[in-house]
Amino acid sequence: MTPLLREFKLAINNFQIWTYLSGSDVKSRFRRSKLGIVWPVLHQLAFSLGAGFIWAAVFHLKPDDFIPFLTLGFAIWAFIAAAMTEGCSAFVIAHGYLKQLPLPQSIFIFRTVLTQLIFLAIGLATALGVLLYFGKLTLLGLVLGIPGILILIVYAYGAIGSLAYLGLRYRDLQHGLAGIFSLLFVVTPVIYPAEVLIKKGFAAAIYANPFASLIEVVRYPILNGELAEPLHYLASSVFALAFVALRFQLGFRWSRFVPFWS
């Protein structure tokens, strides 16, 4: 049995465990909060609407076009960044289970993936609500956005699986990645339309940046009702699969050390 098939079998056999743990993570994040999961929605709307009107004026764009663009990009970017930063702590926060119970390590990778997918769903639902308000939501756009979302899920599994081992081995990595992603947020077209960066001579921020491709394969189809450039699908797919390969390589080399490092 190949490692990938074995991984799927583990996911199915232990479905109740990692889904329960993920649900507990989401609940604990908002425990004793009166608004609960409404807070991420409010944060996203406050940023997108507040910054959207200002930056639309700066970039000489129509707010009706720019605010949906910004809201959707921000939701996808939050998921991309969290997959790596939160992935670093996937095994760290599970140290009690790893030391005491003979559970497959994949359970805690699936747990973190599902938790981040829940927050992605909240972000995308908020963004789609904004698109609907501005009249930018179409059924064709939603259908064409599905391949990009599937690539995002593969990326999240590979990134979280890889960073779970790397973050456990190198405890400073999570702090370093938080700073790196602050910089990447500036140079990745989350808030800047791609054509603006290209006109300014920063085409490399689009075509040499795999994170830009991960955003474009979801955002462009939903906003425009047509597929993104083939290069973005190729770059994002290769990037995601590279992380999946790294996850299995690190698991093969380091899995026996995880209980001792945690």
Contents of the next structure:
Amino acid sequence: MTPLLREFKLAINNFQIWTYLSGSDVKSRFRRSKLGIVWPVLHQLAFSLGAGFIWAAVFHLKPDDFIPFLTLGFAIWAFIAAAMTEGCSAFVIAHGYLKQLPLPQSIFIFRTVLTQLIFLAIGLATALGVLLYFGKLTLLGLVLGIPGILILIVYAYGAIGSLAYLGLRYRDLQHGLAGIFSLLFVVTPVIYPAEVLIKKGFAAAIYANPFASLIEVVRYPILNGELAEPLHYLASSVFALAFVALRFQLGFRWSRFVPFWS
Amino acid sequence: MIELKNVSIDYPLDPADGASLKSALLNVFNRNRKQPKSHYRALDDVSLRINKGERVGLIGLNGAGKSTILRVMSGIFQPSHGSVQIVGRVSPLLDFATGLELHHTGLENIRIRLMFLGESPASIERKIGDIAEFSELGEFIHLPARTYSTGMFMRLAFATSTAINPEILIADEVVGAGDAQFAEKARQRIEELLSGERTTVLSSHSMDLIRRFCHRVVWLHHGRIIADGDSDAVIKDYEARAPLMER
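Can I have the other form now, the form predicted in complex with its partner chain, not the form predicted on its own?
Now the complete complex, all chains and molecules, led by this one.
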């Protein structure tokens, strides 16, 4: 319990610094780009609408159902993958600070989590816009999606926190993860509904895949106005908490080496 | 107050040449491992106590471990062996540019740097006008730092870094900056910074600077303290012996 409490205290005491760093990250992503924030939105829309219409035909699904499904899944998946890949560089990009100032390392974890949450918010807003257009947006759905979002946030903190240490120590990890996530993208029901896999006998890809559960606990309630299967809540929570435990374990053993590895 | 007890710092050497998952995995299968030297001992069993209000100079040849010991005193490095106790808030001036962002304006950069140096928002608002004026950047203070000349950049960094009022100041070769006009102002500013009622540890190769501000000098060599005492005495010894010693 105490490391967790200490962490909250650090978060509050250094609020100014990590929120500034995060804001700076977001601004620099869109700086000097004429369309700025519109780019990721356009990218998401182009993918969802383009792939949506075509795949709907391939999988024999109604575009009205499938395109909202796709946009939402895409936004959530982008966040899950980015948490891991960007998490790897959380300490790497802060190497100047880590070597010159006695700042708590957690600051750089909070900063990265916040930055990714901001991008998630943009992705979700776009997805919700698409849902609204196809008449699939319900208040009930949004409210029931909140527990899932909370689990996503815990996952992000744990994954970014763990990978910050691992990615600093093993600089090629980020590349390896990018590859793994490309594979996972295909195996996880992001761009096709779970039923398609289950019917073909690949149920394991959904039920033994914690990433699928992470997506389901957010996507399913929003689209269907009811909670997802308990198994998904259990799997995603355990997955998220395992990462949090890993973060504290790595912090305990490797904190002292971080300035040397920076 | 800063106290080091039997502190050693071992720099891990393996990440220098690519700690990669690939090599880590390969090493599992490599039974006939001849371990190359895995650590570099930068500080060797150092014990030191600096009391509140003392002004201590730190001298030594390049590579003696000065920057390392400054980082231990600032709480940036945890000792590999031994213990450190720091009582009071430390503001380390170990470089002049951490936090400086080329895309932000001069004014924004002052705010950012002060934030990282531990100044409260209220204190930042109080000091920012004076810093901007001291830097002599004029209208450029509202333009992005990437438009600055090197001299302007250094004046801004210098003005900001010397505006803090820390409990404990740990400074590594305070950077003097600017042209002939600025140099005199800079000198005065440094003197103000170093003369306060605070604990100061100053590392420098300028014996004049150290003699002026420090009553006590610690001489570091090969990661060990080989002299610690009255500044005149230690500096005289250093000037006599150091040119002949091995780095």
